[in-house]
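Single chain ahead, written as structure tokens, the form predicted on its own.
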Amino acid sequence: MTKNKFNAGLVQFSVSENPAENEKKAVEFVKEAASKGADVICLPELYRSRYFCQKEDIDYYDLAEPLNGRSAEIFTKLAGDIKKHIIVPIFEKRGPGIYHNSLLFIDNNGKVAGVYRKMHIPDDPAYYEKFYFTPGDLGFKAFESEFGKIGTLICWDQWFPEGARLTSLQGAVILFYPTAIGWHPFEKEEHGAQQRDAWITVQRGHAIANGIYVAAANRTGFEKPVKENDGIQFWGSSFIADPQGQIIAQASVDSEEVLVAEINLDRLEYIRRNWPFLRDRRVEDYLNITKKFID
């Protein structure tokens, strides 16, 4: 039977260029969230090392694991040990030449119960991931919860409507982003508001749109793992978003924290039926979507 109430965790932290003293990082943010009640609990994209698609480097595959590799052993551990579900991104070793910004979806008994490739990968300034991740080829995932259905999608993928209602469709109650986003330095000033605040109101209209709670677990600090290069600063500001876009929680912009805030189902379900956006679509009208632009 599925509950009608559970508590959704975020883990938004800075990250060292030492994967060792990450993992442990992570692990004992995991355990401050459990210890705070939170039964789904995610981690920032790419957490186990610094953001090195800052600059194309083919040494930095040197970082990537298989799917039952370090994350997975530490993960799914931890997970069995406190029966929470934990949401761990990793930069994904498929094959030879092969590699993809993932996250596994591990349930509350240590299982590995999902997987999620991104699907949108940018390439901008500091942020150039198509040389390192090819696109995912898994399509939009929910999983299977004692709560519902559990949507993850990653970063990038935060930007695009579709996306979201792909997943929503498959009765995701929950969207979880993990995140690696911030700001340029020399633009910080100028446009370093307006970026922010665009980043966290496309996704609350995702909520608002597809009646259904939204959280994003982001990074913090300044990170400059190529000297040549600016660096980036990790803006944090995870949130968790209600059906309404109401922001129910969020954290600073520098510093390392843990969230935790309730998911009521009953609330999704009266905010779907007081605003049926999803019984009022037109799908048969909607064919074009499926085009790159309609001359």
Second form
Number of protein chains: 2
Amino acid sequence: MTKNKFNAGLVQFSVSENPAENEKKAVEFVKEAASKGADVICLPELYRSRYFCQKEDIDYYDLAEPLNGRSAEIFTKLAGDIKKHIIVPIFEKRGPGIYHNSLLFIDNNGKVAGVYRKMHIPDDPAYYEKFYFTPGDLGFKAFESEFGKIGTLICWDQWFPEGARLTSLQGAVILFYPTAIGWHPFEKEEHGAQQRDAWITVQRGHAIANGIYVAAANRTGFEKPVKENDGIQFWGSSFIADPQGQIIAQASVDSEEVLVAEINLDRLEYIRRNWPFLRDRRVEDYLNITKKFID
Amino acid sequence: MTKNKFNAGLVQFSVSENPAENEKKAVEFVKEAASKGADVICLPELYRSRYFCQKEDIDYYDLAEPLNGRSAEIFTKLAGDIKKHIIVPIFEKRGPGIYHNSLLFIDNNGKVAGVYRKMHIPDDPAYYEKFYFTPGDLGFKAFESEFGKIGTLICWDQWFPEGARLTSLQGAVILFYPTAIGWHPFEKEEHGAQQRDAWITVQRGHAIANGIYVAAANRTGFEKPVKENDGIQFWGSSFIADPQGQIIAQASVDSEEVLVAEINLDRLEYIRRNWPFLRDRRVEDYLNITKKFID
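Given the form predicted on its own above, I would also like to look at the protein as it appears in the form predicted together with a further copy of the same chain.
Following is the full complex, with the preceding chain placed first.
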């Protein structure tokens, strides 16, 4: 039977150049989230390394790990010990020449209960992800849990209403978005506030349109791994929004934090009854969504 | 050749029980918008009558008009005189027993250049639209103009990312949403602020996700046409958002206003180049959008 309340936990931290340090920090923050009552805990995207996609460099493939690699080892053990669900984003080495930006959904028995591979891959100055990551081929995912279905997406997916909708339509009660997004220092003063606001707003929009909780875990800190660019100031601001798009918890821009908020399935049901959008979709007229452009 | 700038105009007013009065008021406000420089001017949903959907009553069908009825007559003449585009929402009588919640897209030569019929029809306490309106069968629409393609949707469509996407994918540069939405007095104090905020946020989300201008024209005023319920306090708040979701013009909750803002296609292009979401859609994995639920 599904429980009607649980706590979502988000971990926001800054990442060093040393993967072993990052692993250790992630474990400590997950434990802290658990001690604060979190039942499903999400780490930021690619938590184990600096955001290497600022440069196209084949040596960075050394950072990748298989689905049953180091992150799976550490966090299945931890999840089994503390009896919590943990969402662990990894740089996945799937096979020779095939890498993904993925996450493990680890259940509270310490088993890898599911995998999601980032579907929408960006390629923008200092976010050269199309160089590293093959777009996901597992489709959109919502994983069974004792609290209902848990939807997972990753970062750039945030900007696509289709991803939120296709995950919600599987019966998800919450969408987790592990993230690595920040400002280019050269444009922060002019455009920074609007960029961060757009990032929050579009995800609040997904919460409203789908009547679903949304939880985004971002990294914080400044990273400048290469001389060639100005680096990225990751903007933190991890947050949890309720099914009406109201923000019920939010982290700061620049400190490491654990965020815990109650996910109330009675409230979700109440909102969905009062705002019955899923009832009225005109699916017979949506086929053109499967086109790149209607011309 | 498409001009790279134009002005959008929104008319927000309160509606009386007398259609002739409402017509007259609408004409005056359209003229005012034109005098303030608006090139494409949008009236609120069902501008010609009180929001009769608060009650299911067959006598209200008397308010309906054909596509070439009274509203077309008045506003094609006006559009030709002032040389402006006008979006005129009507209660359409299409044939015996077939009524729609529609709009006329009238061009600046005074011709009805297109028709849109509301695709998503609500049915909620005091918004009994499913009683009156057959869901639209023309699909989603963007109409050619000298300023680029103008997308139109109506009210409840606002909550559906599919409508915004399918209109944007036709190359629209702006989405107009004539609207009639407000508060139930009995719940305004507890839920009113969040409801209005959700309405604005979900539409700003469409602007961001599609890199498009969004303009919503709502009515204002209190209407209590029947004893059986508390009436609706229409919340005004008409607004125009830019392609990054920033609000560039907004009306008050309770006064009649004309809102005019610049639609800058260079800015739209700039935002779409910097936030290239349309490039990265995974259309091969979107087919399930055409399902009511994925189970």
